[in-house]
Structures are given as structure tokens and as C-alpha cells.
Amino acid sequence: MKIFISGVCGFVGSELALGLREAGHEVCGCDNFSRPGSELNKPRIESAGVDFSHGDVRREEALERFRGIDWVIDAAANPSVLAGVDGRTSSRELLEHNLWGTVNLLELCKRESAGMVLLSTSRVYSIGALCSLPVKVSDGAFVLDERGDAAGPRGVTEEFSTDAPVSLYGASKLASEQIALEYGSTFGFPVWVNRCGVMSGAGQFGRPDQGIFSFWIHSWARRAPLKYIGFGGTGHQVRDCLHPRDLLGLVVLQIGRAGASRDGRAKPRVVNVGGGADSAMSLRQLSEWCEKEFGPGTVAADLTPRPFDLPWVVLDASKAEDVWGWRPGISTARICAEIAEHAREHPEWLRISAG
């Protein structure tokens, strides 16, 4: 099959490209290098045989030369929850990247009769509803204090509220999901939407609003300043994590099978894709891991709340397991060890990817 990947030089896009090439697929893609550090992945993917084009999915003409496509993987986005409000990019630019770029890719799918895999985010879930979940502190981390209708010990399910506010970033991805599903239904091509948790691994760009595990480990290794922001300055806030090689396993299933589940029913088009409770870790627990790996460090407390920060976000990926037979296999310990090795080998990484 011939697979097009947008954002093909990004952390996730490049890992998917390399994995799909290894699996024997023809892979092409484009990237506009808007994310500092992404240009470093260009030689890697080209040496693996990926047909790369420097282009921006916001421009229809950037996609014109790509023909004979069987699947499109939409991995291009501004993935920061602070995008549109932090002064780095405007709200209009955010929507152009994350929404209009997806529309152009859907037009490519329509033209080529290709399927789409849309990489979405856990940030589509309601901030108010997530902040209202009852949590308690256990072993240096927030844990869910009681089960709700759409959240339990395994995490937040796909039925959890997506009511506003979800941030401009979350709204752009939620709108992209709906438009992608409508295109697929109207024009008769398959669409799979994967709501991904925190993607983590070696080579991830280190910014606190996009790749907290990488940022924290690289910062600790360099003795760069770190802060527990909000939530009493305790570092109890929790996220789960997922390696892109585990995501690759699901994508391979999605592009290689028919749209019926194992019991014959139509597969759900939207699934959570995260490491779940088994991979969940608080910042305080991550600091303890870093201390064992690199020695003592100092983390300051900043009690000032930051917009869109959440105390506990863990994705329940049971639906992906039930309908695709998929489960993540790379543990948080392995992910952290991989990032730590990368931090030792690339002491300049924070500077490269901090833009």
C-alpha cells in the first residue's frame, strides 16, 4: 500500500513512517518544519526510502503531486494546549494548522479514494468535567477517588464529556474528528480516529506543553530549572504515556483490516489510544525516577494555576483492545530509560527543540 503521512518529520510522524517502511509499505509525506527539531528527522526517513516533500498541508497545492494514495495518516498539528493563547501562534494560525489542514487532507482522500487515520488527542475531553473528577493522593500521585459513568480506575472512556471548554487546541481537534467522519460517510472512504494520550520516547521534542516526559527528563539531566505548577506545588498531577511504536501497531491493524469487529459488528470509528493506568505517572513520581537515574535535583513550587492544566488524565483504551485486539506493550519504565539515554547522547536537545 501507498501511505501518505502529514507531519512526517515530527516525532510521531517520523516513527510511523519508519515503522511502515519496515513493514514493506510505500510511504510518502510532507512537513513544513514549523516544529523546531523536526528537520533533523528528514535524513532518517529519506534514508529509509520515504518520499519526502517540504510542504504545508494548509496549502492545497502542496498535496497536488501525491497520487496513487491508499491511506492518509494525519499527524500534522500544532499539539500545544496553549496554542492560540500563549503568544507563540495566533488563534487563527492554530485553526489553519489543525482544522483547515485536515480539510485539505480529506480532500486528498476524496480525490484518491483513500482512507484516513486521524491522530487526535485526549484534550478533546471537557476541562470542567475532568477537573470535577474526585481525586485523592496516593503514593505521591492523584488517583481517582470514585468511579463515574465515563471514568474509572482504567481511565477516561470515549463516552466522557467533550463539552466546552476543551481549549482552542482541543476544539480544533474535536472539530477535525467530526469533519473527518462526515467526509468518510459522505464520500465513502474509511476513517479511523485515534484519541492519543501523551506520546513519549527518545527524540521527542522537549517542551512542557507538548512532551512533558521528555521535557522533564532532559531538564533533570541538564540541571535545568523545573517547577511543580499549580495543585499546591506538589507535583501530584498525573498523565499516562504511550510510545509511537505502540501506536504504530494499531495503525497497521486499522489500515490492513476491513471495518468489521471480531464479532461482526461495525467497528467504532473513534477510540482512545493511550498507555492507561499501567503507564500513568505523576510529576513527583517522575522526579523520583529522575533522581535515581541522574542524582539529586531541585524542583521549585509555583502555586499559580496555569490555564488548561488538569490534575488527572488517564485514557481507558479498553475499546481499542476489544475491537482491534490492541494493547500497548512498551512500559513507562522503558520509555523513561529510552529518553534518559537520548538525553545523555544529546545534551543540546532542549535548546534545539525549545522554539
Ligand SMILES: NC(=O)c1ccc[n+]([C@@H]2O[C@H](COP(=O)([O-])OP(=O)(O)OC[C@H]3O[C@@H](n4cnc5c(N)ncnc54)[C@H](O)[C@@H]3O)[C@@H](O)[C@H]2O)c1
Contents of the next structure:
Amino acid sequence: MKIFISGVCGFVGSELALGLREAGHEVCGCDNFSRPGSELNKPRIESAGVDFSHGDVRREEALERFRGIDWVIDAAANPSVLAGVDGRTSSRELLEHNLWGTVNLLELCKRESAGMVLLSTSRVYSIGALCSLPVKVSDGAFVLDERGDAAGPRGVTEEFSTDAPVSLYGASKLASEQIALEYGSTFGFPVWVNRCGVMSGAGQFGRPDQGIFSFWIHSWARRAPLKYIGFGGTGHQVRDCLHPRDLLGLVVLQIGRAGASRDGRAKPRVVNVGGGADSAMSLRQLSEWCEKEFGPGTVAADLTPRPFDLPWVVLDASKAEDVWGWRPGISTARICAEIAEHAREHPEWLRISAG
Ligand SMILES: NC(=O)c1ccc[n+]([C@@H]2O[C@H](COP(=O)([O-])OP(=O)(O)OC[C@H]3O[C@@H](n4cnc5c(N)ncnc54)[C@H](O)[C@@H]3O)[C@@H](O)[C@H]2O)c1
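Having looked at the form predicted on its own, could you now put up the form predicted together with this ligand?
All chains and molecules follow, beginning with the one already shown.
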């Protein structure tokens, strides 16, 4: 099969590209290198045989030369929840990259009769509803105190509220989901929407606003300043954690089965894809892990809440398991160990990632 990946030099795009090449697929893709550090993945993917173009999905012409495509994986985005309000990118630019870019990729799917795998996000879920979930502190981490609507100990389900506000980033993805599903149904191609939780692993270009596991471990290793922001400066905020190689396993199932027989049409189009409750970790717990790995460090407390911050986000991915027989297999401990090894080998990584 021939697979086009947008954002193919990004953290997730490059992992998917390498994995799909290993699985014997033809892979092509483009990246505009807007993410600092992403250009470092160009030689890696090209030496694995990926047909790469320096191009921007906001421009339809950048996709013109790609022909004979069976699947498009949309992995190009500004993935920061602060995008559009952080003074680095405007709200218009955010929507051009994340929403208009997806529209151009859907036009590519239409032209090529190709399917689409959209990498969406847990950030489509309502900030108000997530902040209203009752949580208590246990073992240095927020845990759910009692079941909420579409939220339980396994995490939040796909039925959880997506009411605004969800952040401009979350809204750009929610709108992309809707438009992708509409294109698929109107023009008759399969669309799978994967609402991904936090993804982490070696080589991620971590920053405080995106790629937190990578940023934290690299910063600890270098004794760079760290702070617990908001939530009383305690570091109790929790995320689950998924390695993109686990996502790859799901994508392989999605492009295989739906591409072959179309029986996938009956499957739910939108699933949560996350490490789940077993992988969940608070920042304070991550600090404890870092201390064992690298020795003591200090973390300041910044009591000022940051826009869009959430106390507890864990994705219940049981629908993906029921529908696809998919489960993540790489533990958070393994992910952290992989990042720590990378941090030892790449002392310059924080500087590269900061741009
Ligand atoms: N990493 C996570 O924790 C996470 C979680 C949920 C969803 N996602 C989604 O997964 C996808 C990949 O995220 P990532 O972590 O690899 O981010 P990343 O920033 O590492 O990769 C995105 C890549 O897209 C490229 N890009 C951005 N705008 C582009 C444009 N207009 N044209 C061409 N290339 C462009 C960037 O240069 C970068 O290489 C994104 O859609 C993101 O929203 C990521």
C-alpha cells in the first residue's frame, strides 16, 4: 500500500513512517519544518526509503505531485494547546495549519480515492466538564473521586462532552474531525478518527506546552528550571501516556482491514487512543521517577493557573479495544526510560526543541 503522511518529520509522523516502511508499505509525505527539530528526522526517514518533500499542507500545490495514494495519515499540526494565544502563532495561523491543512488532505483523499486516518486529540473534550470532575489526591496524583458523566476509573469515554471551550487547538481538531467524517461519507472513502492522549517517547521535541514527559525528563537531566504550574503548585495534575509505536499498531489494523473489505464501515469512526489508567502519571510522580534516575532536582511552584490547564485527563480506550482488538503494550516506565537514555545521548535536545 502507498501511504502519504503529513507532518512526516514530526515526532509521531516520523515514527509512523519508519514503522510503516518496516511493515513493507510505500511511504511518502511532506513537512514544512515549522516544529523546531523536525528537520533532524528528514535524513532518518529518507534513508528508510520515505519519499519526502519539503512542503506545507496549507498549500494545495504542495500535494499535487503525490499520486497513487491508498491512505493519508494527517499528522501535521501545531499540536500545542496554547497555539493561537501564546504570541508565537496567531489564531488564524493555527486554523490554517490544523483545519485548512486537513481540508487540503481531504481533497487529496477525494482525488486519489484514498482513506484518511486523522490524528485527533483528547483536547476535543470540554474544559469545563473536565475541570468539574471530582478528584482527590492519592499517592501524589489526582485520581477520580467518583464517576462522572462518561468518565470512570478507566478514563473519559468518547461520549464525554465536547462543549466549548476546548481551546482553539481542541476546536481546530474537533472541526477537522467533523469535516473529515463528512468528506468520507459524501465522497465514499473510509475515515478513522483517533483521539489520541498524550504521546511520548525518545526524540520528541518536548516543550512546557507540548511533549511534557520529554521536556520534564530532559530538563531534569540537565538541571534546567522546572515548575509546577497551577493546581496549588503541587504537581498533582495527571495525564495518561502512549508511545507512538503503540499507535502504529492501531493504524496498521485500520489501513489493513478497511482498505481490504470495506466491512470497516460498520465500525465506529471515532475512538479514544491512549495509554489509559495503567499508564497515568502526575508531574510529581514523574519528578520522583526522575530523581531515582538522575538524582535530586528542584521544582519551583507557580501558583498562577495557565489557560486550558486540566487536573486529570485519562482516556478510556476500551472502544478501540472492542472494535479493533487493540491495546497499548508499552508502559510509561519504558517510555520514561527510553527518553532518559535519549537525554543522556543528546545533551543539546532542549535547545533544539526550543527552536
Ligand atoms: N504528541 C502528542 O502528545 C499528541 C497528542 C494528541 C494528538 N496529537 C496529534 O498528533 C499529530 C502529530 O503530533 P506530534 O506530536 O508529532 O507533533 P510534532 O510537532 O512533533 O509534529 C507535527 C509535524 O507537522 C509539521 N507541520 C506543522 N504544520 C505543517 C504544515 N502546515 N504543513 C506541513 N507540515 C506541518 C511540523 O513541522 C511537525 O514536523 C498532530 O496532529 C497532533 O495534534 C499529538
